[in-house]
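In structure tokens, the next block holds one chain alone, the form predicted on its own.
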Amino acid sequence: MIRRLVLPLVLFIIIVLEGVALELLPLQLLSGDYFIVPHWLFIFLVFVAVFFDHNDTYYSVLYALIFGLLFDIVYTGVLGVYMFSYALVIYIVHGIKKMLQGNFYVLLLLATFGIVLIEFTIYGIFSVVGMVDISIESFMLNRLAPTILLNLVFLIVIYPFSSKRLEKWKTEIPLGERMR
């Protein structure tokens, strides 16, 4: 029972830390024209998709829906944007992962691909509803590139603590209790 609560608790802690992430960064990184968006929750969901989910389980997609909605409620004024984009991109990542082995390089590749998809999805949705008014060139240079870089640093930092633990938890779930 306790094992079932650990992963959602870790995701909840990450979503809280993501809210204060920019205050933890040096001011030199935040000044200027660059805009950095931490997607730590999404990065950890990629970890879950790669190292925790079996090919026939979708815990990462379920957690993306739940915690994406929570992210929308707490941090944005538009419900459903992060819930939809996180769940869709994690589902795509989960599908691609089925064809690849779960290792650091695959994780790095899938996280980079996922962040690019997330950022373009969010940019597209917010552009349609009129909440974003920057050019695509400015978006790619001033937001997308620094965001990818910051989130990959986060991935590298948490990799030693997360990958083996998630693989261990994956083996501890009995076959009959798997959510499909």
The other form holds:
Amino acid sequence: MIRRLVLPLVLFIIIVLEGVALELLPLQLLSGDYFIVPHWLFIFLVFVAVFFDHNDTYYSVLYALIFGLLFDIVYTGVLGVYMFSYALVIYIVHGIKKMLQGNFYVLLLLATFGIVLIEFTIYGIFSVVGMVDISIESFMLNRLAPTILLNLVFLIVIYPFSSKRLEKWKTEIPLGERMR
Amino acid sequence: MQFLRSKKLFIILIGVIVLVALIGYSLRDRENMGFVETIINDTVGWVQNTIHAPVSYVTGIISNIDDMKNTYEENQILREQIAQQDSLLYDVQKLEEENEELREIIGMTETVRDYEPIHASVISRSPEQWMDQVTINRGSDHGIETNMVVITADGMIGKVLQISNVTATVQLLTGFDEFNRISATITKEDDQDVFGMIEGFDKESNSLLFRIIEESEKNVEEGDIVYSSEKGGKFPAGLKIGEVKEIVSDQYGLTRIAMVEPAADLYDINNVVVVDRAIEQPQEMEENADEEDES
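In place of the form predicted on its own, the structure of the form predicted in complex with its partner chain is requested.
Entire complex below, previous chain first.
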């Protein structure tokens, strides 16, 4: 029972930490032309999809739905945007992962691909709604590139702590209780 | 297999519909958050409050080291300023006394400039940078309402967008647009005050867009100070917003826009004051009267 609560708890702590993430960055980065968006929650969900989920379990997608909605409520006030894009992209990542092995390089590739997809989905939705008015060139240059870079740094930092642990937890879920 | 494929498509389609419905719901002009949202915001706010203390302690140490490098120069400049301020203080005190006396004579006790401060700390900043929102650790329990103005010691930084019981979301000036705007004014001599709206932020030049609505003569100049105006409704007049950097025409050439450099640092915010206008609002009284009529 306790095992089941650990993963949601970790995700919850990550979502809270994202709020203070920008304070840890030097001010020059924030006040310049660049937008840096910490997608820590998403990175961790990619970890869950690659190391924790079996081919036929969809915990990562479920968590993406729940915590994406939580992110919307706490940080943007526009419900559904992160919920939808996180769940969709994690589902695609989960699908690609079935064809590949779960090692570090695959993880790096999937995370990069995922963040690009996430950013484009969110940019698309927000520009359709009219909350964002910025050309696609400056979006790619000022927001996408630095965001990918910084999130990959986060991925490399947490990789040693999480990959083995998640794989261990994966084997601890009894077959009968798996969610399909 | 055919069935499976259509099932996936079906789920994604439903997802899109839910997304559109949710966005539509949240983009409506909501004064208060829903019940569930309030609970979640309160819980997350409580955790953030506990986490924020050690984090700000560490970042505080780093910035302290930075500050120490130029303490000496700063000290000298400040000393000069203090010497100048002594005489200014004397003048201000005199004027204030006189003002109060005169006001008592005509029987006016509260003005649009008076306000009651509510002190708060910033506990988190929205990771979604397009939103330009920060969360503060005071909410409706402490008397905060939506649309109140938030200031720091340097000047205005934004206004309250949403409130829960113990936290509130503040829309920063950098995130202002046609839907989130505030009225502002530039004080000029001889009754030639300039009125307008702060209704946007230009990221490239790092300046606020102050659309000039009413100016008797084209007398806005570089270096003029923009203050909040009492015409905005919920907030007091006379709060500093920023300094005019440049004046341009808008895209149709009909109105003029002043580029205003914000007085407060919008990226390094720790302690803020939420401003509650002391004077009663006639607007609210009218609303109350309407309700009474209906009942």
